[in-house]
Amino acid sequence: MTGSSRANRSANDLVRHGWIAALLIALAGCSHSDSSARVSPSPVTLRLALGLTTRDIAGSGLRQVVGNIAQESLIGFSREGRPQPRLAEGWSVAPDGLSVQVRLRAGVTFHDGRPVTAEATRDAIAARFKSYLGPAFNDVSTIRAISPVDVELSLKRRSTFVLEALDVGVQSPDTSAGTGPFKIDRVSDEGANLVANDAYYGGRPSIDRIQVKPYASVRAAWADMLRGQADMLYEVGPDAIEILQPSKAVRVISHLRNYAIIGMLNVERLALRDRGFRQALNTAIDRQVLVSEILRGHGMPADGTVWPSNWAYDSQAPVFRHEPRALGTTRTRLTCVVGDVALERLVLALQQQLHRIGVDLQCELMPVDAVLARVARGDFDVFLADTQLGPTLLQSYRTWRTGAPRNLGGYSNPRVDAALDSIGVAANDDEYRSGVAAFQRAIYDDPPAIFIAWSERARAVSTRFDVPVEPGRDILATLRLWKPVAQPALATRN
């Protein structure tokens, strides 16, 4: 990944230009149609075809995907980090932040029949707060029902991050067994059915089922896709957007996600200790045109680790802007791992804006368990991931405090200990806000990162289904509004 000859990369872009031209071919074959229509049959049925190379920071798959749709969490929250009611109907904060109070709505019942009450409210709560919250947990007392709807979390200190883990799944204690309008039918690594759930209190969804197809490469779930054999792409990378869109048969939606492409450094690494130098990483990127010719539009730079669009947002703090600078005449070599052959590109042109500064990236692209499992026992400078950094702030305590579950590079810094700390007891937005102003700067004079881009999600779904789209969120959070419409039949060939 370090470079190619230019007879190699000549051979590459045939043997690209024929999967193009092949998938034209197919797509051209589905499209004869006359004006007749039909009304899709039912049982209705959703194909989802999934792409097993995209992953982020904690890892994905097939079974990741299907608990996302089964699975639902007490409170959800908006772009701006806003709480917002899911299976809580509500919730209150004591005035002296001390204890979070949980009504759940009433009538839930989890997909294996059992009534979803505070007693199993509290066990899921007590199973995934630990992990979940790393060092936020300390601020935990107790976690008791105290009615059968309400669920009472007794804190130690005041605690915003509290509240903001209430996004976690809540499950079935003995079957695991979620709450969503889908429920799971089968799973096992050849795929997955998913049926309606018949008793979802918002209401029964117009599909029947879900049937979730993994394949080897995104490129061959895109090539099913045009043939009309998935109606739906779960992930579309940006070279595929551009083959997708031309087909009327095909709808391609994106929003922006809060999920940021990083180079995380492990900065116990000799390297990568002095923060000039991490500095100097970061000045040296050109976002822009990162985003642009790499990630062809379909993204926005990141410059620095706190999602622009939260509330608290300090658009006075400093940023990093692309300023490169040589670093001496001696040359630094730093090794990249990447689990996501989807950022391939993207590694190739950092290589290409860190070599004008003197820095040489070695980067190895290998199955994501390889790179966990390097990452984990510390063997790497830089790890190449898209990572959840937003809505909330919870996401950056999870990543950057020290001790966090996803601190993986050993980062340790006391003043952004100190600004994560000032959040979470925060007692008012002005307190959250000053708390976020001094992390944002606390996190540009001792970067633990490469920021480059907030990543943008497109999904791909067949024109014979209804999707309700409402800007800035996935279509995936509205699949049970989602109806089969009427369907142009095939011409008849004589």
Given for the second form:
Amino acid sequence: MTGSSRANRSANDLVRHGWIAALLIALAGCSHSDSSARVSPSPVTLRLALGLTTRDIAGSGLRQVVGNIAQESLIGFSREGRPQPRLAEGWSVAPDGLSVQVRLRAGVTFHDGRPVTAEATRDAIAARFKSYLGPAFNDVSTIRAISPVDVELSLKRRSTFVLEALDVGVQSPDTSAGTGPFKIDRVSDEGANLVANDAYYGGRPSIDRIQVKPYASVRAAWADMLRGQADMLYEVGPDAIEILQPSKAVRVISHLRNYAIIGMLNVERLALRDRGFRQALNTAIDRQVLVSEILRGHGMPADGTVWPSNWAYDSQAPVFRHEPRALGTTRTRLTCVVGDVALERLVLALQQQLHRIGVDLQCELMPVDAVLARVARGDFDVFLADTQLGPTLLQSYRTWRTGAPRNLGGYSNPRVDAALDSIGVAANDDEYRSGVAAFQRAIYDDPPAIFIAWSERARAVSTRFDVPVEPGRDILATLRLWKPVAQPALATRN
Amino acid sequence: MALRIRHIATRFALILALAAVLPLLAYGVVSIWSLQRGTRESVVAGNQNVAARAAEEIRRYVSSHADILKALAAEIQDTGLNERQLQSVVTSHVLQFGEFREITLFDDSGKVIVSSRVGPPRVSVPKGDGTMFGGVSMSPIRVDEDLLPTTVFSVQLSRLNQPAGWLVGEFSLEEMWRMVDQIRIGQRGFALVVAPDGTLIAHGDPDRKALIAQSRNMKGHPLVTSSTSSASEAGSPTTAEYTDESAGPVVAVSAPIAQLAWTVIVEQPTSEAYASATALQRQLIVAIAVFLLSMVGFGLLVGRRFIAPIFILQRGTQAVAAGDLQSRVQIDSADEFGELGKAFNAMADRLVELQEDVKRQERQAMFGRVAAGIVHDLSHPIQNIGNSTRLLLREDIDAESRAGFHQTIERELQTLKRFMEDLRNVVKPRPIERFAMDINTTASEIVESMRAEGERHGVTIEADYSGSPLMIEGDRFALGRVFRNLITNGIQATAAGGSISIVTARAGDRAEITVTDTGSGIPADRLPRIFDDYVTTKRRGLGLGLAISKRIVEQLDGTITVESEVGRGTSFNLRFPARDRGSVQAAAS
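Any chance you could show the form predicted together with the partner chain after that form predicted on its own?
Zooming out: every chain and molecule, the one shown earlier first.
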């Protein structure tokens, strides 16, 4: 075969193969278009299993979770307690600290379609500030919309807590609709449905729907996830982390929360009026053992009330260490109310540790509403709960300031109040830090609670979803960025 | 019929295959089979050990916690603790032994005395449906409100030999999962634990714990069925290979935990279990294949080289047989083949020499014969001519004698002339002319002209002609020579008193002439060459007559054959294509 004839033959082969390839591609395209015409892509649904600590009659746990997903705050705070823009794209504090201006993002709407205006924001702030700020609300003079996108808070005196309180969720004044990436479609005691907010200013989420289903317990929730009935576990208990972690179908992601497990003390009770006694309760606790054996390492000892990651935390301040000392020959009996069954083993350990110093802790596990009722009427010595104490000092203010909304134990200490007030009027970081240090010392000297551990929250997500993880941050904060992992195409019925 | 393999190369290849390849193949097959079997047995044995150890560890794990509860019960019933102390003790045990989710002390009536639970206890007094081992009752595995399997240990307390209540502990099977999770065989081998009723209690594969949550029942599992049926043979593992829904083909062994009536199954994908054997098997196959191919290739190469001399000799022999005496073989080996090659070449050289000798001898013989024939044929006529001439020159010879001498000279001159014509015909044959002619006419002319000579030799010449003209296309003169030659030879070969017959006939489309004598005959070994030049049975003559006759006959599209028997005579048969008168006339015109 000559060179020219060989070349001719190669060219002919190329042409023939090209036609065949084109025909195959066309056929594939036809079949693909036919199949896509017959089957539309199904919506991406995230099935969220929520293990309730107890059955709450008002569905508060479920509603709170749903609300957290659907709502957004004006400002968010980083793990270190530094403000970050959310619905507010910026803010400014007057040099004298007597006004705070907040500028809203343009073009943001509530889930009901109404625009997020300065007026609406003003109303939302006004509706929640009093109960949220507690005594600090007295520092607020007026809240007004000074422009369609600007809200001004006029203050009687400088208040850092006012700015820190802007992490409240903003809702539509008439419908309570939020502004988050997902909007509530339906919510009841049996569950809730949320759908993607197409008009979300940060971009429509890849997930189309979220179905929230409550379970009687965290264990029941993760058991259902094992069965493949859920894509996400809102909370994975320490017992189940090791069971779920090795699975390739599930990804367990933990983060240390700015919530602390504390035993809030009813200081109005005789036995607990003595701050020395309260200190002894704190020094009787071996926090390391509790974290390592009861929480299985999923937590961090809480030896004080200030969130250790807060930028102003004073690492030199005194902290509670395990230095048990017997409290005389007479045993003291303390009652304890607990609303979270997950704390049961912790309670037993606490009982044991306190028993050694002569304190008999009698705990009762009851529904949350019953707990709150008991607490509200002061019928408790110790109220064991997981309490938010960070990332800002506002949470400590709201818990330990005299008359603060979460000061359920009736705690009042002028030194603590003064320290908190100094934090509130701090004009700069140094003053703020100084106030925090004083606060830490004041709490150490007169502890209002048994500080046990900063809790770690583990959430489990099916590997069907690609979840961006920011170290130390809750993955729910990035829910709008979750994407379904590409799955192989399924054969059609035809 | 036996298989006949003609080609030596094929036979050689078969020998090689039988002698070397087949044994290697057989070895390979046996090796692979042994490897597979040995591996399987080894894997099964290893996994059985693991299963047995796992079963023993699980038994110990469970019974140790049962013992803990038993010890606690002993402490409670023997020490007379008050309620607070009892509370402290049960609480301590729950904290210390995380496998107990709850420990509750009941009085004999079933009332709760103390419980480690902060809330109401979940356990209750046993109903008597549990499995007893070592004084502890273990409830059947049940699915709790979280739809996960759970079991309860119960120890009956007694005081002064009277029932004094129950110490009941809820045993967390999820804690046992951690232990089962640690049982690994390779990378993908796991253990699972099954209750007697088939309830899956634990699964070491983290991705398959869902089966537990799904309350998967393993009753139909081959090893669960076989283990429960042979429960009396405690510690006797069984084995099976099957296809698992997610892991694919697996090899599994089981070991019963007799006291608990549970079954431990250890599964491992066969791809992993037999991986080393598979790899080894692959290597073995590759090695055997390489060896086989090498052997075949080597055998072919060596065989070719071994057989090549045979083919060389074969070709050489065929060339020599075909007449190429210059063909030689080159075999450079120093063995018998080399010797054979040399011998072949020597033989071929000798053949060439012999052929040259034969040719030379034949040439000499022929030349001698020709010369002798010429001398002999010429000497007589020349001598007669000489004698007659000398006599003619004498004056005392009368006219009649003188005329006789003239005739003699004329006759001998004619003889010389014929002789010279014969020679000329050999060198330069006279062209044949074709005319329509009647064989009978020509034959009769010759017969009549030869009759006198025959009578002189005492030989009778008889003729039998066909009844009708026997027309052929021929040369009258040339055919006349042929007839004359045949009759002359017959006269010369027949003794006095013999006869020569000439018969003409029509045989189909042929004209046939037969000249038969009753002479001495021709020996059979000379018959094949009777028509060759210079071949004669006579003592005189060149032996050209029959050669010329044959040439003439063949030029006329005829054939001449001879039959002879020594002592009886010879018969020459001539056949020509016959022509009918019409075609002959048309051809003539």
